[in-house]
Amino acid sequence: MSLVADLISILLNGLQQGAIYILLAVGLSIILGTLEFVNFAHGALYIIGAYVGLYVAQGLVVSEGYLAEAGFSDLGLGMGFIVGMIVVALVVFVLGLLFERFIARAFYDRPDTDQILVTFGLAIIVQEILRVSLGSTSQPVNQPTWASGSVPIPGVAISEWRIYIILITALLVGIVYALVEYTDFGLVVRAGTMDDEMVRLLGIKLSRPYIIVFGIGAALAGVAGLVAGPLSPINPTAGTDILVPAFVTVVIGGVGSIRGAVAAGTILGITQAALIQTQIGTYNLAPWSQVGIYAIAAIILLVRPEGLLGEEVDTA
């Protein structure tokens, strides 16, 4: 492979890891920008999106579990993927919604860490429902039929489903940043989050619309659940797994900003990408790309403590 084809393919490589981050850490960083609640239930959203999906798309085979035990082995309907997009948006969506109604507000002026507690806390128990209910066997994901080609590009092998998976990304955190910048709805929700009381004495609730940025955060979590499941199989901990690396992504990027979001995402990406497909002699550098992106959060940190695209905050 010539050194045009690998750096072409470290960076199709770099984006498309880098657009589930972005998926993850544009939900987290609006609710925890705009809500200023430390949600670390975002993972079992994530993996929610992604068994929904698995099952309305596609279907799945249980051979652990109470679900196995008591005879429900094959279940899914086989839709297809975009339905099962849709579904999957719309589902977890309401479970967000729910979630802020009647858990996450009651937290609200909470310290950080009851929050953290009963986030992760809910984390877990979903974690262990999906585990007892079908197994922990990890579930393949076909990439749909429509996207299971090759990139046409010479010397470089990745599926289009990884050009595909960028594409969505870009579509969904458009559509979620214009809604935010160019809406009243964003107006509200901004001003809100500079100053609620101002807003709350020129008669707007501020619960309407701070539930719908915790569904819209939500969804963001489950569609990235369905989407990164052909690259990554399914299995109850994936969430767990991906929260901390989507966290990272929203602290460097900056607390509640969604252009922030998706430089870190890209920046995370690249260089997870660069280290697994780097060989240095014999050596291959795979086994340091988690320890990568910790370094790189280091040093943008070290430089900007409040992120690449972060406000200072004035602690005088």
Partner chain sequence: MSEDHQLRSDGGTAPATGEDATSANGTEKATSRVPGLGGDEGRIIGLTALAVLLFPFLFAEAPVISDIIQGYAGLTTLILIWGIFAMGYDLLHGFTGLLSFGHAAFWGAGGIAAGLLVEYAGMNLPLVLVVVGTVVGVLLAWLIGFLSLRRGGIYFAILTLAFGQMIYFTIFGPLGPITGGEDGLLLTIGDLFGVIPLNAGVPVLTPLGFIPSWLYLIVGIFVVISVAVAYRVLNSPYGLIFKAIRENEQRAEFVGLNVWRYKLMAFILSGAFAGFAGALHTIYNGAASASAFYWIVSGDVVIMSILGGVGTLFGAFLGAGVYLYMSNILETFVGTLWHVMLGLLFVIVVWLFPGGIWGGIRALRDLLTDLIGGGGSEPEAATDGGEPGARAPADAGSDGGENR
Second form
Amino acid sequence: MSLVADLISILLNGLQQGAIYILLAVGLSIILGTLEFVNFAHGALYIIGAYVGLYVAQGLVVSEGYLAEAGFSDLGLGMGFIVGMIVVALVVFVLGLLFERFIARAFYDRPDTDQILVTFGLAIIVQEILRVSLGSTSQPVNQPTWASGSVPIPGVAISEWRIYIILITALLVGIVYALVEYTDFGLVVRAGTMDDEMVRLLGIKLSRPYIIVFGIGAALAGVAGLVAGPLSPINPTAGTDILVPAFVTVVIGGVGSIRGAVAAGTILGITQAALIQTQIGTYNLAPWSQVGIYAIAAIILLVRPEGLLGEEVDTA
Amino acid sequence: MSLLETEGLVKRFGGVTATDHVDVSIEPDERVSLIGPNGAGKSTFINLVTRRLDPTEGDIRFKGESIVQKEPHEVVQAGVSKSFQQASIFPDLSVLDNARIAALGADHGAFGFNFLKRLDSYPEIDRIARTTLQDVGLWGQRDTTASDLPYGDKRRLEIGIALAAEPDLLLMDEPTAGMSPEETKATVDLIEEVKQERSLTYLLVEHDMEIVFDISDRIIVLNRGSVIAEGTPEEIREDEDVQDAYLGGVEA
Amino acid sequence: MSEDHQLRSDGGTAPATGEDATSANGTEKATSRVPGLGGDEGRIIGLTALAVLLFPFLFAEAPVISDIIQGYAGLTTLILIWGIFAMGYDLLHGFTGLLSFGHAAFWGAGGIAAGLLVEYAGMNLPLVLVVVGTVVGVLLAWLIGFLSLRRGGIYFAILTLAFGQMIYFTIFGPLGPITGGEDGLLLTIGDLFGVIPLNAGVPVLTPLGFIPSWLYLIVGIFVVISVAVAYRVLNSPYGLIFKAIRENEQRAEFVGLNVWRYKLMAFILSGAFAGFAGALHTIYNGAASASAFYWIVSGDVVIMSILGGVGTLFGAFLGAGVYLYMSNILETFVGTLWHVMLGLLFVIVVWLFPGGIWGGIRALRDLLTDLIGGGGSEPEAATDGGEPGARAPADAGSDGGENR
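Next block, the form predicted in complex with its partner chain, ref. the form predicted alone:
Okay, now the whole complex, with that chain kicking things off.
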């Protein structure tokens, strides 16, 4: 394969993988930046999105777990990915609203570490409920028929779906960014991030924008779960697998910065793709692909502890 | 040699100059007060001296040695101690433990490897803790959980913690803020008493003018980050610049 | 000593002001002793030894009790091993106030170091493995602590999480060929001192139902030693400084303490316990693998520590016991549902019962003491509830004093 084809491969794969990280990180980052809430259950939102989306878009194979024992066989609506994504976005958005209202809100005044603990506990509960209901085996997922071809670049063997993931991510993140930067809602959210007491004194009730921020963050995670489905395994532990890279992306991008999350996700995704495809002599670098992400993250943080586009912090 | 000296001290936060070329020197045994309208930069100055903040420009010297490269705990070890504006104590620990921690910081040096040695075998720690608590009148309450103390006692504990380090220079950031007149008087008496017993130098940041004029040998006045006047209480009382600065400002 | 003051070292059964109220994170108050038991080191060691002796009996053999519990002897060893891990973790989290989500790295490192020694160096003497595991735990904790402690609060948690995963993937991926990858290494652990098989019964004690095997005996002894060490650390200057850091880190710095170094020491100490326990785990399992490094394992020790009771030392063993009971014994009754139940229990404890099980036991004991007529309460200093305000910020300890 030619060098150019290789580079294009790495670029596209990297952007696609990065896109997933970005979808998760943008949500996490605005929740952390605006609500100052650390959500270790973000991966749970991702995996719920995956299962719900798969149910709507194609179908779930019911062969293990309680549902199987209860006599259910394969369930699904088979309505395709587009409907699936819309439904997931709505469903997980609502879940996010409920989560903020009934869980996050109870923990705003508690130490951050309590937030980590309770959301971690909830993530375990979600994961295990999925496992008990549907078993541990990964769900088979087919790429949408309208995107299952290969990218029309000679020498590059990449599924079209990856490109769609990149486009969908760009669209969604673009919408969220526009929302935050250019609307009144976004203005209140940004002001609230800087000085929530002042905003309240001005008579603006922050609970409504806050709950919506949570909903948006959750929806992004849910959609990520579905769109990643054809490429990454959908099983109960996929949520916990993805959580750490998501947080790493947030931190190296700079908490609260959407652009930072995009930059960070891109860097990490491309690093991962590059390592997967590269060989030094006969030594395959693929096993280092995950390690590489953390190594890059560590370097960035050592040089710039506040992240690429974050605000300066006092490290004393 | 001055005990504390600042030279051309500047601190900028983004567009705001909180400390503007401040030159101050404090001699041993002096009782100095730092006053100024709200926002004058008094707390910033204190935070620069304790190394909680890094200066943008300028030097700070304690006993002749520059301290701008030191960590906060090193400055304490050198002999500068601060009592915080809010009573910054260890809430869930007993009053005695609060004092012992302060004593550990002072007597123990900043770090040791003694994690297998019993605390009981450090009589110095208990002696310092006891002396400190007695000096601030809290020995009788040594087993009380610190967070259960009434506010005035918390402030005394706060001062006690700052004193345990046996500092040469004690910085006090509004020690009587929020106190009743009786408590204020008791605190002021305490400060004076402690000063006598320990031959301490202090730098007091205060809003209460009565106290300031009462217990200061010298007063430094800040406004908008720079020193606008310096002198004895009488001189300051008559100073026009000081009067201008306070007119329209919020005066305690 | 002033005479109107009753010393606490009378066994400490009488509650003093605020001693038993649990604060928002369930930390013990007003004393440098471990709550709930007297301040006497000898007593603590004695009680621990007794508990270790009786545990397998009650769990697996005793008539009635063990029938209800349905326990088996082998599980008791595993509970003690995780208990050591969790207790070391409590030193860091419960007493110093630092939430690490990456401690599986040290547990795993201790385990894999032991595994590699057996597999490649032919060294399979249990005591040697344990020493090596501890040393590896210390060194790795030093490195990771150095890098992670630059920031506090949630950033610290996330950094430890990230480093932990980095190490997991390194062990699993590039080092897979040496570490056995997904399956791990299957090992034959040597005999104790080269002569006593670990699975053999102990003369006199085993037939009586007290100590199921030499392995349990060794682990039991290690538990007593670990408890003694942890207890001693807490009663040393370090213990007080750790608590000061938890309570008000900024103030601790400003009384002259090099807070960063002490945090690092807390991290290293907890890493030592983790590596130690990790090696024991490899010995117990006769196997070592990369799975011990996965971040959920870090989460497991956090769960055990919190279930048992944060900042209580002994809670660690209770937490380990509950967790492993659910995953091994309850599991046979309810299948994978056990894990959902564990998650629920954990969330409930975090949300509503920060004192954990140990805290619950103490509350119960206090209730009983009050009902029976309140034993010699200490005269309390007059606190007529002045202003509750001006309390040092509750999370100044875990935040590293930074602004977000």
